[in-house]
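Just the one chain here, the form predicted alone, laid out as structure tokens.
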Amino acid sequence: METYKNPAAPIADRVEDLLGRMTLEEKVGQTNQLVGVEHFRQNLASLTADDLFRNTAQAIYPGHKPEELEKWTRQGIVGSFLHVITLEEANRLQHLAMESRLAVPLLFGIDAIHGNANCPDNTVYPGNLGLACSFNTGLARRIARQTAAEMRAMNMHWTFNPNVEVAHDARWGRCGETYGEDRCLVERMGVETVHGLQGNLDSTADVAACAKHFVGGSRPDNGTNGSPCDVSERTLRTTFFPPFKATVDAGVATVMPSHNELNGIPCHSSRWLMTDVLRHEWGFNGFVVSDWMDIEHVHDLHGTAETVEDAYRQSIMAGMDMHMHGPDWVDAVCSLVKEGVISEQRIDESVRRILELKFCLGLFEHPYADPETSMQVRLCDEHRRTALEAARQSIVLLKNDGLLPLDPNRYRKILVTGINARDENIMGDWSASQRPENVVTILEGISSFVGDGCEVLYVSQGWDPRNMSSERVTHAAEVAREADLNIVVAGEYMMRWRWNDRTCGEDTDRSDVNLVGLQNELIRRVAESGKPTILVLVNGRPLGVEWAASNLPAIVEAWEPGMYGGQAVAEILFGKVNPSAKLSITIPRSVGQIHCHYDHKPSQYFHPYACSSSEPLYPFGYGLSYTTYSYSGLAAEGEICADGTGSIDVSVDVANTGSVDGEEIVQLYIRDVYSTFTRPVKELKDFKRVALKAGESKRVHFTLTPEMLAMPDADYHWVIEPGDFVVMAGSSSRDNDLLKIKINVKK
């Protein structure tokens, strides 16, 4: 038996044996990814070559036929596929790969961002931005583990998640993919997601994770996906790098560079990012995969390579291992090797990394998934329960003037209206259309809670906010006068199968953060009825709903709550669930406040805005409950020295002073009073979810370590400077919500 076929042999030996048997073309083939055959076939009728330049969701390969992809797979010159969304196609393509000379299995990648939701008949959990509002890292890990199980049940092995970019621009359509604006929260949620997805990366229960997008795409110059990012190295190292380094330390298998150029160099050709930082500084030993045609964009968009072939050379020599996606890569890269432009040894480095992952995932022994048992895993009861629990913990109560929770027996007529009232858009971006019986809309959720004597009056506003009807708005306003209570379900539209109609999501960026279309008019006219009006938001980015915040008695931020979002929203509205979520991202009043993240520098608001408030609409870490909490007795015991030794126990008493059991998210912040380089006015360093029964009090402890106080020096080495620090603990990042105490770091 060949060594590479022997499951008892060490993986390193198997890799070297297989690598030694491969032709140059087979090696380069392992570094290339293609879109699925059925994806290609379905798009042939609608896409043209001119459509492809800006399209990042659909693909064809002009001049080629779907059958050629199958031929290349049989020849063993394809390493991976993406956009394969059925088990049947994955197994069929894997069968073709098994017919190749060396029978190297395929690696199937999928955008399983919040569950394997991009494929039909899978559990759809809340989007990352909403999930981060739970501040529940254990829940993130559990969701990732369940996602891995559903992926492997469909013969899928690799997800392009977690997105550990730190989101600083609400105009950016991909905010919902991230875990928000704070480095600490993003880092913690991202690391637990990696652990949940990958396990030990040694069994058929595991999938490979991908930390993306490295780096700067979440702070685009004009708010649009892929636009330039120009920030200092200090900002990179203090804000944007740490979550990526944390995932590398956690063993993430793959990393994806960002679409954008960073400080004048496209990330896809940046040796500094992919080799100097990622591999040499951080010790990353997985493989780097490009994003959608972004190596080609080094040539045809950024203009830093005169030819596509030179873009390939630049990217490979900078540290790229796998190309997403296209048929021209193999011939071009083989030619570059034969011409001596790229060494075969450099190609071998990438192939080793890719083959090692395939061996770790058990693909050589288990290349297929079983159709007979697939649905025993996907959408199983346990996963459904987790999706509902996550939705409950992700929904933020932004405002409540005493209207909530609702008494289901109090109202005779309840109006429900708005674009997201009866639409599966609640599942969010990166979701395929799911069977209606697997999605609970908000209208369905509300209808299930009202008493027998209550009538729910639904007025449709369609699903498309850009094309709302003034007649439907008027009709809703008329019905509102008849109702006892009005619920408007507004927000964004994210469904990918209507790509050109979306207002939020990948490559769907905005020049403002207002509600699109007639939604504000709908809210105002319904509220003018004089009846209590509740606003429920479904969206993947912060929205500046300033009028509603000033004029409505209650606002609920549901984000992209997933398949059971309607049930979770209704449970919160009617008080079955006490809301506990806190904002993972600041909500600005208007687009003029961007960038308004809480951890700004001291001088940012030295001169306030004229004619409007400098305060955000709702700050990071903020969220209401149906009970009240009080904080007292903040104390710090212990000592930290500038040499990196010691620790401090920070403790605070938290009491549930209301009449309802609840869970409070206790947040710990620090501020360096004086430092060599400017530091933020506050930095989140830890958090805990604390369950408190009505009237109960607990003392909550945090351990403050030297690393939590560190900052980069002039040479970007992390150091702890002696002097005073302010330690803060409380219910949000807002100053009024925090207790403060001073500590001193000794020399």
Contents of the next structure:
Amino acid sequence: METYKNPAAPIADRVEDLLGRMTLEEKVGQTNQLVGVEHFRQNLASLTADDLFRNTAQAIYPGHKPEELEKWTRQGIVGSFLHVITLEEANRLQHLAMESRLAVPLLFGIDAIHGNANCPDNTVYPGNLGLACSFNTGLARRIARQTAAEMRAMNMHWTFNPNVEVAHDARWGRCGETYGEDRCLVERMGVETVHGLQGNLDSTADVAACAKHFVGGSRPDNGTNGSPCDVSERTLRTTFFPPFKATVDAGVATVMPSHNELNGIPCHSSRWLMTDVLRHEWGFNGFVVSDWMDIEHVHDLHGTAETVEDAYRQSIMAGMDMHMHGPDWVDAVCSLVKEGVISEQRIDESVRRILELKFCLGLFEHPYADPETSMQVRLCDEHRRTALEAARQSIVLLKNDGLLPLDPNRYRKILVTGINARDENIMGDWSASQRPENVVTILEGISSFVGDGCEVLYVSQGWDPRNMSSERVTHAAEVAREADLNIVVAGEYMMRWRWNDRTCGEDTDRSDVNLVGLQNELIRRVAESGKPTILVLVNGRPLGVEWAASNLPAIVEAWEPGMYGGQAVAEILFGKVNPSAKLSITIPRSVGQIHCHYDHKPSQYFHPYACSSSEPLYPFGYGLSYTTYSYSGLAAEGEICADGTGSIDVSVDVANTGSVDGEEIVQLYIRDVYSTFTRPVKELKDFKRVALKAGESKRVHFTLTPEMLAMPDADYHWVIEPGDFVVMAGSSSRDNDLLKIKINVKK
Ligand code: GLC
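Following the display of the form predicted alone, present the structure of the form predicted in complex with alpha-D-glucopyranose.
And the full complex, kicking off with our chain again.
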């Protein structure tokens, strides 16, 4: 038997053996990723030339036929597919790969961002931004593990997740797929997601993760996806790099650069990012995959390569390993090698990394998934329960003047209206349409809670916030007068299958952060009924709902709560679940407040805004509960020295002073009082979810380590400067919610 086919041989030997048998074309073929054949077929009729240039979700290959993709697969010159969304197609294409000369299996990549939701009949968990509001890293890991199982049950091996960008701009439609604005939270959620997805990367229960997008796209110049990012190296190293470094330390198998240019260099041709930092500084040994047509964009958008071929050369020489996606790559790269522009050794490096992953995932031994058992894994009870639990933990109660929780027997007529009241849009971006029986809409959730004598009056506003009708708004306002409670379910529209109609999600950025369309008018007119009015928001980015915050008694931020979002929202409204989530991102009042992240520099609001508040609408870490918590007795014991030794035990008493059991997210922040370079006014360093029965109190301990106090020196080496630090613990990032104590770091 050939060594590479021998499961007992060491992986390194199998890789070398296989590599030694490959032609140049087969090698480059391994770095070649294409969209699925069915995807190609389905889009044939609809995509325009402009879509092909701009749309980052759909593609066809003009001048080619879908069957050619099958031919290339049989020839062994395709290494990977993306956007294959059924098990049948995955297995079918894999059969073709098995017919190729060396029978190297295909690696199927998919955007399983919150569950393998782009594919039919999979569990849809809450989106990442909401999930991060749970501050529950164990839950993130469990969801990732379950997602891996559902993926493998569909013969999918690699997800383009986690997105570990630090989100700094609410206009950006992709905030929802990140874990928010804080480096520490993003890092922890991202690392646990990698562990959950990958396990030990050595079995058919594991999938490869992808840390993306490296880097800077989450602070886009004008808020639009892929617009330039100009930030200092210091900010990169203190804010945007750390989550990527942490996922590399956690063994993430792949990394994807971002669409944007960073400080004048497209990330896809940046040797500094892909080789110097990623490989040399951090020791990354997986492979780098490009984002959608972004190597081409080095030429046709950024204009730093005169030809596409030169863009390919620049990107490969900068450290790119796999091309997402297109029909011309293999020929062009083979020519570059034959002309001596790129060495075959350079190609070998990339192929080694890709083959190694295929061996690790067991693809040579298990190229298929079993259609007979697939549905035993997907949507199984355990996964559904986790989706519900995650929704409960990610919904943030933003405002409550005592109206909530609702007594189900108190109301006779409840008006439910708004674009998101009866829509599968609760599943959020990166989800395909799912069977209605697997989705609980908010209207369904509410209807299942009300008492027998209560009527739910539903007034549809359609699904489309851009095209609301004033007649329907008027109708809702009229019904509100009859009702004794109003629930308006507003927000954004994220479903991918209506790509051009969305208001939020990938490539759907806004120049504003208010509610689109007639939604504000709807809220105002319903509230004018004088009946208590609750606003429930479903959205993948912060929304500056200032009017509602000042005028309504209750606001619930549900984010993209997933398939059981409607049930979880209702459980919170009716008090079956005590809300516990805290904001993973600051909510600005208006678009003018963009970059209002809590960890800003000391001078940021030295001169406050004239004519409007400088305070955000709701700060990072904030979220209400049906109980109250009190903090006392903050203490710090131990010592940290500037040489990096020692540790400090920080502890605080947290008491549930209300009458309901709850879970509190206790947050630990620091501030370096004087430092050589400016540092943020607060930096989150740790957090704990603590369950507290009514009346119960617990002493919560954190270990402050030297690394938590460190900052980069002039040469970007992480150092701890001696002197005073303020340590803060409490229930949100807001000063009033924090106890403070000083510690001193000795020389
Ligand atoms: C996109 C995205 C990326 C995604 C890829 C494949 O354009 O930027 O996050 O993984 O395409 O769908």
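Here the structure is a predicted model, which is why all the values come from computation and not from measurement. Residue numbers count along the first chain shown, from 1. For the two forms, the rigid core is made up of the largest set of C-alpha atoms that agree within 1.5 Å on superposition. Only residues modelled in both forms are compared.
- Listed alone, 48-51 marks the only place where three or more consecutive residues have CA shifts of 2 Å or more between these two forms on superposition of the core.
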